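In the form predicted alone, a lone chain appears below as structure tokens.
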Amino acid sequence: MADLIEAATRTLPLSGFHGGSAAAVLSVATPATRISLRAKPDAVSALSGALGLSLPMKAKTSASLNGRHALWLGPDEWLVIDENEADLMAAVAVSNVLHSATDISHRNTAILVEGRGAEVAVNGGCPQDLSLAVFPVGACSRTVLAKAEIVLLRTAEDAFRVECWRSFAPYVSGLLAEAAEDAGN
């Protein structure tokens, strides 16, 4: 049984993926680790310390660091997203205080939306304003894009990371698909 379980590996949902045009073009995220990080205020700092960056306490405001990210979902929320792959529980649990963690890395995918007409391109399914002035480099919220929740992370003046469930993510990755082709022209 054993050998059963170390052969398994991880399907990825949008293996293969690729699309958009000149102006905006789409790829999969690689593979990372993510969790859902909840805890009071009292609770930051050591979450902090433990997780290596400072975790946000504005809205709409993410931090990043060598290839982890975490993003302000609320006032006592956050997704800590790990591109290197690291055990994300096992850093929390040395932080000794109330929290509350779920690793969600089999449930989210996340695609990279890049190039001159990337806000457009976001923009076809999303209502909010994506603008430089509104939505900085940094910037993150969770919102819609049509009638699937994401999380959305502006991480460059034309890039941005597109957080969803792994089971809408056919749907995202051709909204945004056909958006990118409307970015184009």
Second form
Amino acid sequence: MADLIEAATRTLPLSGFHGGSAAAVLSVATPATRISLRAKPDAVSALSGALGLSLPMKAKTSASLNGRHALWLGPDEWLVIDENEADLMAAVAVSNVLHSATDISHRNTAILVEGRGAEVAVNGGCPQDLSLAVFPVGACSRTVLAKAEIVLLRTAEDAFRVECWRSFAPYVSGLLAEAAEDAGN
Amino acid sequence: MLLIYCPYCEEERSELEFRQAGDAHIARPTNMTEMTDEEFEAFFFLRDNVKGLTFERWRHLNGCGRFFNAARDTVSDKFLTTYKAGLPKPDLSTLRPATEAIVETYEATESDAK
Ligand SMILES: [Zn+2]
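Please could you give me the other form, the form predicted in complex with its partner chain, since above is the form predicted alone?
Entire complex below, previous chain first.
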């Protein structure tokens, strides 16, 4: 059995995927750990301490530190992502306050959209105003990309991280590829 | 595209992120086991389906995920206001525009029913 576990290789959605256009380059993000975190306001400071970054309390904002990101999704809901694959479940477990954490590391995958046409490419399917004044660097939101739900994080003026459920990954990546082509024109 | 103001996100978002979720301010009975079938039917199934001002629940499904309430005109589709779940019906007299904009409905402009 141990041999089997050692021999099993993880199959990543969109493994090796890259594409887009000169204006908007698409690539698949490296595997990350993720939790869906729910908590009341009185638990936020303890959870922030346990995670080592302040859970944002304002709509559409995020906090990032050393590859760990906490994204405000709702008044009591956050998506926490760790690009270094740290054990987030263990991190929040020691907070000693009432909360709900669900490991969704493998539920999501992320596509990175980068380049001067990144905003146009994402807007190819997302109805939000992504101008820098309204959606600045660090802004995040659960929203839609055409028919798929996504969580969008602006990582730089010309870069977005698009989180989607893994079963939607072919659809989301295909749509972004089309939009990236259009963004170059 | 309609823009709907979410009272939790505190900004207008595209209607594509929202779902309508039925009538608002329906008092859930506390004595359901003692109700007659007719009373239960009235609470559970019967809705007014008014033409004009209506109070509805909406959910920012592909956003913050929250349910909230809205006062909406079913003729013009115009949202008069939205407010957080649990709050009482707002005083609409303070919200109504001084002069009602004329809405060109099919009945008024095209059909025999004008
Ligand atoms: Zn919202």
